[in-house]
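To begin, one chain is listed below as structure tokens, in the form predicted on its own.
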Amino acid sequence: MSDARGPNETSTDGAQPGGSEGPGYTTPQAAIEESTPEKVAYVMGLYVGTDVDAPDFLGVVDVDPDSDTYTEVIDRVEMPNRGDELHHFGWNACSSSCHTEGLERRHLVIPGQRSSRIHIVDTNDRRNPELTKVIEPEEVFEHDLSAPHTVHCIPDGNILISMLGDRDGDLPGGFLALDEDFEVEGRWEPPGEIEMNYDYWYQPRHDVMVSSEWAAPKTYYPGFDLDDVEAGNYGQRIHVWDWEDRTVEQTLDLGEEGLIPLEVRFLHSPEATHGYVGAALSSNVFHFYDAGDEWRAESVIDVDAREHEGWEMPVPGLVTDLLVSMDDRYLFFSNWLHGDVRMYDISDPSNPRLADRIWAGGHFGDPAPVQNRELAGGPQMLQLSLDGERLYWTTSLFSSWDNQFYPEEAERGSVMLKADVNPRRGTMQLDEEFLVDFGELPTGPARAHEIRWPDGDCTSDVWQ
């Protein structure tokens, strides 16, 4: 992934490398081939919760090795508003779309989870974005949503972003739609099929789509409660939807195993029926599965709870966040409060085998510095390059829970680390080298959150 135009430019003779006709690669083998080492990350940085009075930022963090600011946060495109709390965030177009004529990944859709605005910044100087469009909160209200949460492209060139409240903070949440021009479409859904939600992942050839479930936003906001989980206020189920008729098929309760369901990836193979979901308080990785005559999910990975001075209650490991391989070979997931990066081999999908881990931050991580730096929270928000050789990762969860569970984050600031992976071997090594600090910024510390690559990434790209 050079800085120049990447594999989704347009050649002088009109055709995009690959032989696609838009944006992405043919196929998730096509970007493993065809994709260079990334040379820039897009961060989120926010100060929500620190005593630093700015606004949340896009950073673009120089990962070229070969560059002068080499880990260095290089540009930031500040936000008009102050206290958006920027959280995940996604691209206009990307591979769903690659066979439309016309479309481009260039710009990224950027939802504020406690403000409910969605910014659109354009990409096209890579190193110098530009903000160029806010949808303010009143024209989400509209439709009776709020607390914007995962941003998916859809083939058609639409967008569609997970909702996690209705316009109160309460439930239900929905989904909301976007069209090309970033102008608000409406409710993507019936209003009613689900009453959590949170993140969601689609395989348009199986026509269905599945989705998580967090909590209410007034429940999650001011930070993490025991008395809302022993109330059921927390989710526990994930939806199978049909993709087509924008309807819930099948709902699975994962039970008290299944905890607070967050990220759901599917393989990225556009013929796989099977995926995971990390359960972050119970913290277990479910595999879902098409069983034929219906969706089926099973626990295949227990994290232990551990016992820890000072605290009340046995640690859970709580993974907050999962990927699969661009080669659906490995799955990683984090445990922020143990502090721990963990490796898969996932090549029997219904029996992952632990490969390698790495520990770096947390309860129980390795306390050794990173370049001087002490880490002030665990492995949280992943990225691993198209190639698979490299993962990355961020500190920051959210706001009121870091400062519930890692106090320092706030006054330090997140930093983000690296591992050189090898594939091959199935081993993972922190690179001691490699630190982007978000703690020495000119306004002030920052948290950082979600990281994506201009060309795409292993969460957020999806085959038809």
Given for the second form:
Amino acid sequence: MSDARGPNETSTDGAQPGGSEGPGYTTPQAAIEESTPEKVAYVMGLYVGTDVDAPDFLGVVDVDPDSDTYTEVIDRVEMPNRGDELHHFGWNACSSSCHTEGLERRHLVIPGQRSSRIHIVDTNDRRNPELTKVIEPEEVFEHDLSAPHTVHCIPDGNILISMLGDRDGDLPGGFLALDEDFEVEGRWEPPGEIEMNYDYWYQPRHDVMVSSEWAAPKTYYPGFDLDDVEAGNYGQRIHVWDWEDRTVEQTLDLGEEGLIPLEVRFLHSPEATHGYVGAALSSNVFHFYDAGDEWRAESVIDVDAREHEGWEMPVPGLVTDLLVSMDDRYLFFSNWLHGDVRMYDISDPSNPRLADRIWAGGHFGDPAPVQNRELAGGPQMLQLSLDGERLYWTTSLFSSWDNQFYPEEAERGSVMLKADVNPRRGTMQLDEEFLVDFGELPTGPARAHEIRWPDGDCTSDVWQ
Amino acid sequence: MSGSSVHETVLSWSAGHERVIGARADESVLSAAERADLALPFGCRTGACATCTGRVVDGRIEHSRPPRALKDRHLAAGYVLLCIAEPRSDCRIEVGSDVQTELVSNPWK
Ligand code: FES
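What would the structure be for the form predicted in complex with its partner chain, rather than the form predicted on its own?
Zooming out: every chain and molecule, the one shown earlier first.
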């Protein structure tokens, strides 16, 4: 579809993309066929932990090549407080509710990782979104939870947020539920099901959810300390949940090869019982699947640590983000410390085949500047267009970890980059014309983190 | 501000500048700085995240709750969490975001 006034231009005034009654598209294939190219991206921008006296913000980035303001941050929704560390965020509704009349994919739920404050932003006007509600930390602490991370809508209009700690920033974490009006409903699961938490993904058709483990907030907040790894303070397990019962059915210990399992991605097909999780520290990608009587997880990609001149120990790639294309054909992931983005063909989910990779920034990428801009970090949060042809990424991981591994990023700010993907050939090419420089903002250089599209994306849409 | 429980607290940034504020014995250094319209880094405000880390070079402070984000080696070196640190005497404290970054280094380097 090339109609310039497709769903990307109109606000959601009742006419939903894809012709369904509710938000989103009826199937992943419909998302590919019926979507028009993305025109704006919502990107987290951060000042937390720096001396810049400004709050974090939601950035609106113009990604429409025909626009006069292409590659510029055209609007910033500032949060009311400093100190949030906006990190991951999600929609109030996704394709999982596409048959639920009356729901709209319109509000972004934006948690502060450090503050535990939760913001609701109305994107009815796509280029000028508006903050409409704030849930203060005290309300979250009341449920003995803190450090909100992943936001998914659940098919009935409610919203679920993974929480990494208890009210003191210690273990255990859990899940917080919000209702349709963004009121805190309370804890979603019976307390005590898990200790550590991080990301999660659900497949309602199979009544399953898989969650991963980072660490206690008090462990990862200050920065990365090898002593904590030795003390067993970092996670290496994933949890398979009964989605209806909200209880853990099985816990899979990934062992040493699975240290710090972060992002969890199921394939998009609602029929699929295959998914991937990236283990950041051991730099492996695990394939998990339903083997009939139980779930299994196997390491299918191993990124070798590399010697760095002048550094004492071999450096892991640090697989910090991964995503699956909407057609479930490719897996992309980032090696934040090494500096490459990889593309694997996953037609056979248990045997990923390296298709292509790009070096950009990082400690090994011989970081060539893009448009004369030195890159201060490595590839990190990824987002792919619904048609699978444009891959975008930002470079910041987490403020304290950035300062540890890429100290220059605080002064230079992050960048957002893009590669053109050819899904037929399985190739990628860095688009040298595309550079969004978060170092050039009026309030000072900012870090840039997760990316979302108004019409759903490869890291948030679920089908029922 | 009144009475003997106000402690003169010197905040010093690595860039070289300094500011003197009065901090009450029952308020955190972070709150006292905010009252004086000074922006210091912070995050959780509960002692879990270390974003607000400062280093006491002179004087005495007490944490009003356990400083969970700091390890023993940090406490021994004088690091404090300004969101829960209350002065017990006149103090001199290094502040600013680079104090937090001193807590951890790149373990591979
Ligand atoms: S602001 Fe988090 S420890 Fe002080």
